[in-house]
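For reference, the chain that follows is the form predicted on its own, supplied as structure tokens.
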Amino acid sequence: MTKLVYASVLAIAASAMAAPAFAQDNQECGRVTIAEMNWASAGVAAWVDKIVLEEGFGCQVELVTGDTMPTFTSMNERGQPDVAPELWINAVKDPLEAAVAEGRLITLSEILTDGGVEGWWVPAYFAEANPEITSVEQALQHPDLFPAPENAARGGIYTCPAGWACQITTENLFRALDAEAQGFDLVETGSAAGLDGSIGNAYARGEPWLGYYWAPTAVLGMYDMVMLPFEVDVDEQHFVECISVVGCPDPQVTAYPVAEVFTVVTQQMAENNPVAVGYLETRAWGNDTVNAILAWQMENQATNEDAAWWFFENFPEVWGAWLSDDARTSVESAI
């Protein structure tokens, strides 16, 4: 569906809201404000929720601009917006626990069923051609297989842009693994586009690539990548206290912990809008689904709204499972 058609659909939907008939189980859904966070997966999630709540349940939904700390602070202190669809818990762990304990905020469903995933990845074609390399540690025994772009005599590990938290964790793990002594250099990518472009260039040429990346993202929807496990389990305390700290003096190897990503609502929302909360408690999707949506969005330079409609068209088995028969029929009629 083109952007123009999407706009037409929304215009029709907006006019239909003048006489909604989608209340579920005789309960009415009122006005709901949802944070449209400024990263892609959360932005699309906000639009998916808006469309379901409006078309399936007759809610009146307003999206407001959001980001992790401003949205959390506003919800915690002012009770607005009502919903943060995709809140990465680690970023606000302590104040969120306090807000929940003191009855201001409610943590609902885990929107990403497999959580936020970080790690060191290689292209799938490389993994298939080198089945003996099944871990990060084994990859580091073969710097010759991952020639650095500026010095092919050494291996290269692609890292995050300067200033990102993942640059810190990658550098500390690089030292913990003694990767330099094993013949590797860290490859600075300069920007998110540079990191993404390094994967795209490797794929276009069928070349090896080893480095940090995360999900859900468009890149992992566009390119078939394999995350290499570390040969140790997760040590969350060490990850937080050392691996995530600039220049940690004695980093030890640990796998990346899976990030908890939940939908959070205000206490007022939980008490006064059981229709919307009931939907939000059920709604969840996996990284493979989100990766595919974001890849389509990037390839088509589409908006969050367009990507949400594309999701409804192409993943009926996912969103259909969230809804009652009546609500599902109502959403289907809007597609």
Contents of the next structure:
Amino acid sequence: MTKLVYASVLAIAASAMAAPAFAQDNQECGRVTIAEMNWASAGVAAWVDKIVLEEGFGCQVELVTGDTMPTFTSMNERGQPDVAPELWINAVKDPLEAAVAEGRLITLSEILTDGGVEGWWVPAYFAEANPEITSVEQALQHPDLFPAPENAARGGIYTCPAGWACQITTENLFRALDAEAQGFDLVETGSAAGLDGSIGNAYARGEPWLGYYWAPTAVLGMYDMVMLPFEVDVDEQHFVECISVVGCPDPQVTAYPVAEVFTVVTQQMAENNPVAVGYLETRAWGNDTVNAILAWQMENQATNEDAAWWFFENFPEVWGAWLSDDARTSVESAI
Amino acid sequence: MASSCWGLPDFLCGAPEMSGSAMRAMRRTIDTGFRDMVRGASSYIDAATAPVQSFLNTLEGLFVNTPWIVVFLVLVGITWGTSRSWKITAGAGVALIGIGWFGLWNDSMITLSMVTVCTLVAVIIGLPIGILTARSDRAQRIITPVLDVMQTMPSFVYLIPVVVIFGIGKVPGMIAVVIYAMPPMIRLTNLGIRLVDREAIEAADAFGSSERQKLWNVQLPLALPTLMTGVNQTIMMALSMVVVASMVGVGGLGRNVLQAINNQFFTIGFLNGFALVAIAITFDRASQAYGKRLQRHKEVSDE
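Provide the structure of the form predicted together with the partner chain, given the form predicted on its own shown above.
After this comes the whole thing, all chains and molecules, with the earlier chain placed first.
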């Protein structure tokens, strides 16, 4: 008698567990791993993709933490993860071109419709207090206005974290501008936390700050910063051939070109998962949208997941345009 | 939600949790208060850190600008003086020459100057606190949990408030390193003094020693081997934390390691890592050998 009870309990339990598995069988999307890059805009993008692919298309999505070079290397050499939603092409231009030519990776779509904006910035309160400084070149004439943290007798230009591509470009532009002779030193920030912290520290004290930063970012959503233009135009060829090369012998001043930011997927992903790839091809958003999300995220110290859900709640017209009616309804019901 | 919850009611299912808005309000209140505090105190902070800053700059300049052969001889000499062992001294010499050969001399000097200052500061602050905890059970009850927090808190967490208060560079790096490296100094000072033979103290009492005489002439000398272990631990922890501190703009070997991680530069990463290991092993062997020699004196005098 007891055996019968156990058996029926087991049977009920088994069928209860099997039910969701059956429900998923009729979906055509499989497993997808997405790189959740360690900067804010890409982190939110990864969660947006995860939510859409899971809720709208029934994929099983796994996020893996990433950074530009490790993720690129891993995708290129080992075919994992499947998707890098927001890859800044400049940082990996040559190896990416090689990988695309050999058919290992595919650049799918431009996720940021405005592209990535890079430049040298000052706090807005500083720009207001010093209206005569309207360009990088003019700022460089006043090293006294930007005392370096380790040596107040020199001016300081905060550079990019160690090992980032922008560290190279900033260093080359620094030499092109002959900033050292004008009394400036490059200030090593070490990490993204160090760079952000230096802006936060300047803002907390209301002090001037001059250095490299980029958009779309939470920091620029949270702190009101003004990008100082260079007095020359963009020379893209020189930028690629010299400014982004370590130790370029004769750097010339050029403005930063707008960075191309693409969604990159592996070849296997493109072949085996048309559902997910179809979505990723149409998905794109503007810097205004991203800045708004990141500003909200930072203000509320929300996680990437929270920020993605906030985006679904507040920008239905943006994500609605990416999806078919069916998928849109499924995502809506999940909000 | 996917979790089945075994059919339990909702309030037994998820862990009790404060509401999202209350949590946000709390975080914002703390962060705003923190920021206002920084804004109000920034001039005092600058005044207080300026001498530390110039001291660090001077010392780094001294290490980096002194001709390598002088630094080399001094370091090898110190190793000989503390260890009195040919093997350890020769090992230190080879390690230093290797560091120079692979082009890491300047970065190693920057790291060494930081570790030197941080260890000194940690010992200067840690020793009196250790003595205090050894003499008062109440102080020990208060300080021990603080040390537990200092040692278990992930070291990156220190960097957040430190950067907002002090900005980036050597001073915030030094503060983070000292916080991280000081606890073993305090713990082992406390332990060393508490382990001093009761009979030795009684003898000192019998000869009419004052508290001060007991501390300086009996307790600290007898605790010296344990104190040296504390110094050794502090050096090791400072050395590892100095790498983490490169995330807030402290230069040296740590910066190269960070750069190597970000770019997947395998060789550079390992060369810099090995330079750190070489420095660490040299420090460790030399200070341990010194500690052992102190112990031998003690054993001799015990007989």
